[in-house]
Amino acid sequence: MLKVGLTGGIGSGKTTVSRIFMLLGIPVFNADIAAKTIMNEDEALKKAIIRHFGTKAYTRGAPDRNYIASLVFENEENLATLNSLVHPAVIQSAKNWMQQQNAPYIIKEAALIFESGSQEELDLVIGVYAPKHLRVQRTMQRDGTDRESVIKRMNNQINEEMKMKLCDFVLYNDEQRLLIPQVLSLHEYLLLQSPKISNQFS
């Protein structure tokens, strides 16, 4: 089974692309959703986060995301600490999920594939690209936040152009090129590259 990563900066449209792959019958692991679940359910992780960020990090047993965000998005050391706690658990969760799948290929959607080093576990990585002004606009509309907050979050990620150079394929979600035909073309290519499909014709 081919293991494919899907990444891109905030507001690039990763989730939109993931939904298209899901409509094509491809299983998708969403690292952001997994991280939220793990932060809610993993008692050891809860204790570690509270130890580093204080009791206000959790309210009634659930993470206070606004409070945690206020601590990490403007402090590189705090962000690195949070990532060092959460990323290993998410990476292991993805591995467990992959072992349960039976498809020609699977998608792991994650904003921080290269930042977390999880590309080492993947066969290919797809990047979703959108120019900065579109990503800012989309994120402001989606999250109901201001431009300054979005820019701060962007500054905590690898430069978008650099990230795309690290990817094996790039899908352009720039409102200039149609996205669905790009995904369909890549889907056909990935099916041909899949060992599961290849073995059927060998």
Ligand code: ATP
Given for the second form:
Amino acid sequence: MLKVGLTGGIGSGKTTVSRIFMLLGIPVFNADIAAKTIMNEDEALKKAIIRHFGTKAYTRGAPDRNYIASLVFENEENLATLNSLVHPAVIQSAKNWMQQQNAPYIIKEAALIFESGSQEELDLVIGVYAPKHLRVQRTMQRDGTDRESVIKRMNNQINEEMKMKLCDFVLYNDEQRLLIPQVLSLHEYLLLQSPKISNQFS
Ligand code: ATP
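Shown: the form predicted alone; wanted: the form predicted together with the ligand:
Below is the entire complex, every chain and molecule, led by the chain shown above.
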């Protein structure tokens, strides 16, 4: 089974693209959702986060996202620490999930594929590209947040153009090119690349 990564900056359209792949019957693992679940449920991880960031990081057993965000978005070292605690657990959870799938290929959606080194576990990586002004606009609208906090979050990710250069394929979600036909043609290609499902007549 081919393991395909799907990445792109904040607001580029990863989840939108994932939904199209899901409609085509392709299983999708969302690293962001997995990270949230793991931070809620993994007792060893909770303890490690509290050890590093203090008891205020959790309130009644649930992570205090605003408090944690206030510590990590202003401070690179804190962000690196949090990532070093959460990423290995998410990578492991993705591996477990992949073992349970039965499809020609699967998709792992994650904003930080290259930053976390998880491309090592993948056969190829798709990038979703959108110019910065569109990503800012979409994220502000989706999250009801201000420009400054979106830009702050963006500045913690590697440069978008550089990220796209590392990808094997790029889907352009720039409101100039239609997205769905691009996903469909990539889907056809990936089906051809996936190890052939045995043909009972051959
Ligand atoms: P994040 O990394 O922040 O989770 P993302 O890369 O998963 O973001 P999406 O959530 O898919 O991005 O898209 C961001 C917002 O932009 C969503 O509200 C989505 O509906 C909207 N959006 C995505 N693509 C388009 C498009 N081509 N036209 C209009 N709106 C779009």
